[in-house]
Amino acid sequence: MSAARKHTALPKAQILIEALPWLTRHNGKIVVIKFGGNAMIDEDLKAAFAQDVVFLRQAGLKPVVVHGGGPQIKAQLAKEGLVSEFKAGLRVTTPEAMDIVRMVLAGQVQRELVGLLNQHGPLAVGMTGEDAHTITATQHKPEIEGELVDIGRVGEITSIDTGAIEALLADGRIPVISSIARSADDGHVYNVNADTAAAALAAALGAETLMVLTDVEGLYADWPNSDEVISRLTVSELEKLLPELSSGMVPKMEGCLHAVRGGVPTARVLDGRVQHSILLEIFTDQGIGTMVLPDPVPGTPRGGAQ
């Protein structure tokens, strides 16, 4: 082998070998990935995301993708001349707006993602929380100044049925799930926060990890005074920080908290603006972003597996 070839080949081999313990550890395990932020809009990031998810599947993991579609919904509502009203930081979703939400999520965002994944083989199957009662919801009424406020077709998850997802995973498929749900109370369809939906599905599926893609590097220790990222913290440490977090970060970190409290060994917030951030997080020693871990059991050393 020439010196030049050796120079390029060896680092590649080392990278593959570094992945070996993680490949062994995660083999056969379910990984729930919340797809969102810039990774959803930028064409190169979208293509890299699809490659990562297919790589996980081919490496013996069982990825499940959950997505929302805030920017796409906003654009379509504007096109239709529907003005978005917000109460308590949540979009008021009228029945007319809900029709558009459903159309955009299930008919546009999901279809595009399924198409990208299926460039690599007959892998992805799109579904919504409505399918096979995967997600059931009730109307979410936030409390503002001591009163419950009606914000329309915004749902709160009441139950999860993982049967359809498990059947797809058993068949070697990649489920791609839009975060909308039907209500058992009134039969209406509701828009559910995708971070919340991903966390609830991760817990119900007994996933190995929940990964939430964001547009930041992770959870900052002292934002805006410092851009130092907290690489790992326990659920109790996270609970203390929640009241101080920015509104966009709250559902993501609450989702991580819910997942780990629900038995998921780790939940991670990753920078979706970094190409292949999923592979870097799962298959390298360093990891990136912020990882949430269970509280240590008394008498055991602090730390834990990546």
Ligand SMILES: CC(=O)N[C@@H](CCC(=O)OP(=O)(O)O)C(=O)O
The other form holds:
Amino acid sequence: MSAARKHTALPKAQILIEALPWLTRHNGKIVVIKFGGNAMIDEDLKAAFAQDVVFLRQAGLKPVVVHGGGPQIKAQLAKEGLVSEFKAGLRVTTPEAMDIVRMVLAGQVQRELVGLLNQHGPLAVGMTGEDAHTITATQHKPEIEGELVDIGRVGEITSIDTGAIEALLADGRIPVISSIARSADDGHVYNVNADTAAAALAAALGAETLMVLTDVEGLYADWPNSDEVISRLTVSELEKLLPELSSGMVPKMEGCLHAVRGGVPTARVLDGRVQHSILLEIFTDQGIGTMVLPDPVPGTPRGGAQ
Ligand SMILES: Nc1ncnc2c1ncn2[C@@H]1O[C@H](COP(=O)(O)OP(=O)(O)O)[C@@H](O)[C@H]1O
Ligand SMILES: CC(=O)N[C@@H](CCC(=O)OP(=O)(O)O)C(=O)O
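Output the structure of the form predicted in complex with the named molecule; the preceding block shows the form predicted on its own.
Time for the whole complex; same chain goes first.
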């Protein structure tokens, strides 16, 4: 062995050492990961996602997965001859469509993710927001052009009970949650946007971070004209930007805002198309995507969190 080889750390060892301060910092902390339907584009990505989540669990963190499934719902509605329509960024959900939303999210997408995670051991347990009153909602009527519009069985979260999730975490499990809620008023089940559900759960659980995996690199400053990603912004900066945002980014960035305002130290939007983006973000110095931070406290240096 040459002298140089003997005294230089191997690249793989350097990567592990770089992870050390992050492992220490995140040990025992809850991390809520939202896996968007658009990020579940191929089998390799889904398998890599499952590896990352199990890695976090084995490294001493407490991951909680909230999944979406917009494209999968759209495909099933089309098969049944039903139209997909969005208003104010939310799916118009008739009672008939609600049955399909519930079947696709809880019966297909969630089952697949639980299966992939459990290839690594008896870790994942699937549930919906209906279970143990985890997410309670009321009918959401968005305001469009000054009027409240009825978009059917779309839920607005009224309360979160974290008991069942905390019991699973204490038992070493990985909760995998579908964004469906029950109403205490009328007993109906409601379709909740998965970004919104993930953000509300992150705040209620006192998570260390919220990670939203999607099919873009992060929040683009001037979408769709440019692909320049905003790497960091404070909640006040985000609040000013919100009225300019469109489509899928609206619930995502509103969710990040809600989570950070609710006490979650950071919320991030990451490119779910990049394999192992979760590990890169949590365990390396190389921040990717967009990070939302609290406003700096006057007199302290700006945003040092990762
Ligand atoms: N400013 C923006 N930056 C990035 N993406 C944006 C922006 N505005 C709108 N989008 C759109 O939001 C989409 C992501 O939201 P969505 O389709 O709901 O994904 P998911 O299924 O992951 O929740 C992107 O693919 C992009 O088309
Ligand atoms: C009310 C509402 O719009 N609910 C969403 C729930 C699924 C979701 O949010 O999936 P993504 O994260 O993949 O977009 C829907 O029906 O598509």
